[in-house]
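Listed next as structure tokens is one chain, alone, in the form predicted on its own.
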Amino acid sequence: MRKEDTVKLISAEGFEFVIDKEAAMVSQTIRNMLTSPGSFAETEHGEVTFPEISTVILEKICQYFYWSLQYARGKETEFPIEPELTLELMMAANYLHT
């Protein structure tokens, strides 16, 4: 996989998730960050840092991106969410427009 086909998402603790760009584009916020005209760091480097999103939540969000792509392609499965993550995950999803 080429570097142009991936995106690096960085959590508040500095953990890096390298995921397919197609999966990251599930988020309207990330899509806007990566495709905005101009020379923004996110666009140039293919990296987005989320200083307010913890590693655990960002990992779950990345899982959701891939699940969402599969669901859109007709594979209907449940997306499990641990109850203790619900509130923080909802806040992150609201920010990311997912």
Given for the second form:
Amino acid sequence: MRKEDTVKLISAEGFEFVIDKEAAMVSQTIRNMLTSPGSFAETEHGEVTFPEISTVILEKICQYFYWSLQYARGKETEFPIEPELTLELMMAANYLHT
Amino acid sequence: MSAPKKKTIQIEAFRHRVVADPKYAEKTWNILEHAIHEIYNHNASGLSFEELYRNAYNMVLHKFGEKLYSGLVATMTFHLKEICSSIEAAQGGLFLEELNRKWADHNKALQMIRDILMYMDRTFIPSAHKTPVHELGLNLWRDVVIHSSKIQTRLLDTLLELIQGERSGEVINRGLMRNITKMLMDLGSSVYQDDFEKQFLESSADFYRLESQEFIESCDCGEYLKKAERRLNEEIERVSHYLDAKSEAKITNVVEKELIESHMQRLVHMENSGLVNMIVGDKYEDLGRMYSLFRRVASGLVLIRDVMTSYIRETGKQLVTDLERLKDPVDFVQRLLDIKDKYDKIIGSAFSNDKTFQNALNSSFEYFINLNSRSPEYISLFVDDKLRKGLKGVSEEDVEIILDKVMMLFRYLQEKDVFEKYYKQHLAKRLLSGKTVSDDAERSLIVKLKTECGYQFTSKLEGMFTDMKTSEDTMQGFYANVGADLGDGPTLSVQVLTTGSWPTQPINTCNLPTEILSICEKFRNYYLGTHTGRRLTWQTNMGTADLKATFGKGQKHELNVSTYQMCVLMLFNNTDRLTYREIEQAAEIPASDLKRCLQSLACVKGKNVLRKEPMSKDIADSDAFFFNDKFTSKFFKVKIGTVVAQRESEPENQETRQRVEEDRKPQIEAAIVRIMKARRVLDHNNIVTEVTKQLQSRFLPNPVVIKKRIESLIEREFLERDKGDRKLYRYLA
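Form predicted on its own done; form predicted in complex with the partner chain now:
Once more the chain from above appears, this time first in line as the rest of the complex follows.
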């Protein structure tokens, strides 16, 4: 996997998730971060820090990105969400515009 | 998160972390404001998108959307003002470039700002009914930069100046123009229209008004049109290069109005180079240009068409009423065809086969051909000429083409029945003298006439062909039966013509030589023997004869003469000198025919088998005729006085007219009866219209004649007048 095709997402606790750009761009916010015309730090380094998102949630989010891509391609499976994560996930979703 | 969820979960009210710090909003805004400054200063690389986004996000979440928004407006306005003054400061030609560069910068910055403030765009702006960030940025640019007093007019003037420069041949930076006009369009179509397009159109109109004046004073029509076309194309090209596509219709409209519409009349009627001159000179290119330019303006084509029509009518009228031309019917018709060809070509190659032009052409032809009452006769003579000799050695396709052209002229005729009458006469002469070039061509024309005018029109003509065929068979039968008894006598060839099918002529008998009489008698017996109940009369005025003659020095010639001429020549078998009186008595040929045939025997150089005393061109009653011993000719066969169809003399023409009028009467009556039988009751005007309509394909009946026919029908109790309404007629079964 080439570096340009991936992006590093860093959680509040400092955990790093390296995922495909394509998957990350399921989030409209991340898409804007990576494509905005100015050279923001995120675009230059290929990594985004989310000081308000915990590792658990960010992991779930990354899973969701991949699931969503497959769902969009016609593979209709269920995406399991543990009830205790629901609230925080929804807030993150609002933030990430997903 | 929009994931499908099956588990039912309970949602409790969620409280955002309460912000304790009262300066929170101020601080956050300061971060964002700083970022915006940095963005405008091209210093964004150090900024963290996430941080800015998060700050904007939090401000909105914590109900500081209003502050964020107004802060944005203020900051952006501040920067735009700065930009504005830097653009204002740009000198001369750099002005547009600076504007363009700043515009690109602003756009980029705006994009970035919008991205980091996206959350506000998404949630706060719709609920607060504010203008979205991007649009806000454009509006601010419009209000602060473009509408700034120092820029607005300068921008407009610069643009118009550049366009004007390009019109006069300068090379300008089209890419820059494109960007600037695109900017105006991006700011909204109303900005483009109000700040640029309106004035652009006005100044163009002024420019072209002046230029067209100059052109029209200095150029001829063709040149003017060339220039107008070039200008028009330039404007269209300009639009495609750097203006809004919607402007094309508007600017072409301006050019059309100023360059074409206002000078249309003058151009068309321009002396020595106007439409008529182009037509005369076959200037297809100029005509085509005029057509395509004038088509763009209302009533442009109507003008061309009207001028062309009146010109055709006028020249056509001159042609058909030119007495000099009328002397040669073949040439006359050929000229008509040439004119038609010429205009067909013009319409085809310059007027893109415009239907309305074709119709105009047709109606013009119809108009002037019928101005000359002898047109039907001449057209028939033309056909006669072609079928006699003109089509010799011409391929079948070409024959068809010529015939089709003739048919086209025929279609224009109003008096088709007059044509039929002449055609019948000419056809009869062709058939009887065996002079027709091609049977196929003859038949092909008949078929064309039939498709054009129906069976009725050609049935008699076809009858003539049938008669010819039957006669051939009859002659074969005759010689098979009695040929053995005939011995060395003259050979006879008889064409039996059905009365009615052929043009009737008063029967002028003459005394046939005895040798001929005996064989005629034999034929009569044979014919009546096979066909009982028929009557044969000899049409001596229509026949021909081949004579073998030996002249003074023993030279032998075969003379091809008419029956009358044969009768005269046979008289000279017994004597060398006869006076006119003697010939007249012996032959009993009607005086006018006799004179004509003597003239062709004695007065035509090279064919004078008789000698006349005294020598003169005309035959007098006191003349005497001698057998011309000294006759010589290069040819063995000598044709004398061939019965070439000639244009009729005035009295003959009158007579034919008379006959045509007579023939029309029963046709009109038949039409009236047909109509009344169907309608039972009809008023006068309607009958006249219906009759005219029914007979249109053959001739245009005169209303006065129709009225006379109606009266005659009333007399004969086919119709009666209504007792109450005198204008109403009833059909009496």
